[in-house]
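First, one chain by itself in structure tokens, the form predicted alone.
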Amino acid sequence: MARALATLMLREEVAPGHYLLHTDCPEVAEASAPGQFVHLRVGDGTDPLLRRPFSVMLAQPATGEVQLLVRAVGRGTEIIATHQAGTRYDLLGPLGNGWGAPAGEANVLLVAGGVGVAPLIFLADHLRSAHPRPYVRALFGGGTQDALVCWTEFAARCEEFTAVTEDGSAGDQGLVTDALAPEIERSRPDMVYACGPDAMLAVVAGICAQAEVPCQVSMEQWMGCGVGACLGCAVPATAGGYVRVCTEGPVFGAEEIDWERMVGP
């Protein structure tokens, strides 16, 4: 476990309630793997008590630069969401254990939801810069086009790359796993990569497994220590027991994970 001090370089109000936060951090820039994540303390004091954690969404050794994706949520991330360029972080990371690279030339298929999509473009940077270079394409689905947060990131590192919406105000209306099972169809992956909410990862997992199709998926959860301890992270396992999501994760083989006790039949 690395602790690590970043400064906030810009706040960004990438969509309403999202915020993206460019922090230099050279040590945590030049470690990070995509699909890892940061546990960050949200000021000097008591209140809030725990740190929040934050996938990386981009990591540039060569500048230590260091981007999160924030979400407004609760007492925690609004006040990061107020945090001036200047402010210091308390950060412990890389923590947990990344996306599993494809081998060679594969067709990959990224699966986004909503602020899951942030290590997803991560993974997708590196994927791009990867020799020889797979195919990338790309689903991204929210309930509205606010949802969609830096699609446009997102895209431009895709060969292919499809909004989703409930409401149609972007791209396709519906929801993002409806696309999944044709774009499979139209084009079988040599591996799938996910991160959103519980029951889209449920749903991905699902039609992968029906279609014989790996996936990966990347879990969100709450967590109070972010390394192991507290259990706070724990999600049902198919082998039995739980898993911790900040150190056995929060990158799993979807088959790994049992998602009727996850969410429900």
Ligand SMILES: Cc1cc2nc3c(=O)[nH]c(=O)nc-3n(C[C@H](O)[C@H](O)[C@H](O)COP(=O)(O)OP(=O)(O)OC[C@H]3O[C@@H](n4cnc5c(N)ncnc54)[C@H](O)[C@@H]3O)c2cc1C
Contents of the next structure:
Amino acid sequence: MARALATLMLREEVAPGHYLLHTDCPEVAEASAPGQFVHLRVGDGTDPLLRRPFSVMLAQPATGEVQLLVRAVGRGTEIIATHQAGTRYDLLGPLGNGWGAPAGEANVLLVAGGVGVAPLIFLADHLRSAHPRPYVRALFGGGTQDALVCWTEFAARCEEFTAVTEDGSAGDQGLVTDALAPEIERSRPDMVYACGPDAMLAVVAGICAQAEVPCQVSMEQWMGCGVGACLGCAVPATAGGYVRVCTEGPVFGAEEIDWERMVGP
Amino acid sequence: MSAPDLSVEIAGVRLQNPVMSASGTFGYGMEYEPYLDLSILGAIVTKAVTLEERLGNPPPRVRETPAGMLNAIGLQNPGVEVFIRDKLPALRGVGVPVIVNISGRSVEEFVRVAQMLCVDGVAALEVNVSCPNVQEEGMYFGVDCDLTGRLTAAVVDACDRPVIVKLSPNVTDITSIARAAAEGGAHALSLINTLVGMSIDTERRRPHLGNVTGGLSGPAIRPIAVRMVHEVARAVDLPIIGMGGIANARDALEFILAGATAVAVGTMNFVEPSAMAAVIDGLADHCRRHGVARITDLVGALQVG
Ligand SMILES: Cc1cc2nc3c(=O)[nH]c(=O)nc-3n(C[C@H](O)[C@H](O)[C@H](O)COP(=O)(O)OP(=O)(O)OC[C@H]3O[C@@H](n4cnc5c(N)ncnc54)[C@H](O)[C@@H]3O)c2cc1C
Ligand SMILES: Cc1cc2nc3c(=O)[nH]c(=O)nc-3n(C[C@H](O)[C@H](O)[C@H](O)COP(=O)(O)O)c2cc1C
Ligand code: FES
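What I would like now is the form predicted together with this ligand, since the data block earlier showed the form predicted alone; can you produce it?
Full assembly next; the chain just shown is listed first.
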């Protein structure tokens, strides 16, 4: 973890309201592991004030490129959506703990919901270089086709790839979690890796526990510091109390999270 | 001109400069080591510690608001014993005074924590009175003169370290609480703690914070904090540590001119982890530009009228 400056080389609108930032940031490109995030300052004033966390989608040490996938949902991300090439970002990172290695042969299943695909693209990319014979299957879900952002980048890194949309505009119709139990039954993965909305992760965690397949999840929570100091990013832990998304996470074993307290009544 | 003297004294504790961390925004110090040379600081003030472990509030715990943020962490901490065993040794190693922020549900709990913190490496205690007293129907210690006075006297008795009472701004007249702390024997005052606030998610018709309300901090509260330091400085004859939205040396100087001997940086550490280094450098630069030999010459140097 460190302090770095990134320069925006290219901002692509890859789907409505979704922006792929190609940045030049050799330090972060060098140091990032899949699943880690950067804490980025938007501008240098007080609106927005706090930094915003984004997962590293790809890091290329050879070229110094770091890619971030940003969905415009509020003040900070809407400002990012207008940034031109040459914009400089002040970042802290890479931060947090990334994905753990799979046991055995890297026969894995990746479950992505919407913009949650970002850290899974990095993971798929990494598994291909770190394992001799990886077998990566992916389930990618979203409300509509537009939410399956960067799916070609994702699919290109997987042996098998299934898209699921709620309105049936792309792939199978339904929820990504509906496809999960049959997929686990069929392919018996060594590990399930998931990133997406809390409600999706809670269901994924439940299905994996039932099927006795180990599962890792990447969590989101509003953050203050991003470095473990403010205790703002707490999520409920099975062991009692809370764990910090920025420091113990963002990737957790699914069994470490108390999903009942997480998702609420 | 030779380098200006930035050193100050707070309740008998010598600080190399008047800049310290605000409690709860700097963890136990080490979290920021990769971003800032901790040994340059005037002091390090820790997150509140309580007698027993506290698990804290349900999430979400933080929410940005205009030029500030709301937090409802809920005093999460591992308890005083674990603090002394696991956190204090590394903090001591930094070599700057360590001020431990303490909290409790009763006067007795504060006293026990204070007694246990009379150990090497603790330079002073900061008493967080912005917490409910279970024995007085949950009334906050810091909103009542009598309670503040009694709590202060009890902590002063319990430990031979200097006692800094940290005042809550959520009161009608902060000077009367400041006087009560002074009469209770406080050696210094720090102010302000966060202002109680709230924000609502209009789509979901729910509060943004799991705890419903939270404490407002950051640049948004700075004018209130400066005003309160100004009032308290005129009301009591104790050194003051001023805080509330400090981002740079100019902000810090507002507090110093209003009467603060030292300043603390809180929320802005999250935004800019090296903010305290910039404040220290900026203070030295200001003194040079204005021909000020000692920073203490600026304390309360505000000219009105
Ligand atoms: C570890 C981590 C990794 C993330 N990775 C990505 C990523 O790769 N791509 C991406 O687009 N987003 C990612 N997010 C979410 C992203 O940080 C938020 O969408 C962003 O901070 C919103 O900022 P804003 O100013 O636009 O929104 P605001 O105006 O602050 O809020 C708008 C809405 O955004 C949501 N939101 C705000 N802050 C957060 C937050 N920290 N976490 C979750 N939701 C939030 C809330 O629902 C809020 O109502 C990640 C979050 C975390 C914690
Ligand atoms: C996340 C967070 C946690 C805090 N925790 C404590 C605490 O444990 N004890 C305390 O006395 N003050 C606590 N405070 C208050 C700060 O120390 C400070 O008084 C206040 O935030 C105003 O300063 P600022 O605007 O620079 O942040 C906390 C503030 C924040 C933002
Ligand atoms: S964001 Fe501050 S502890 Fe995680």
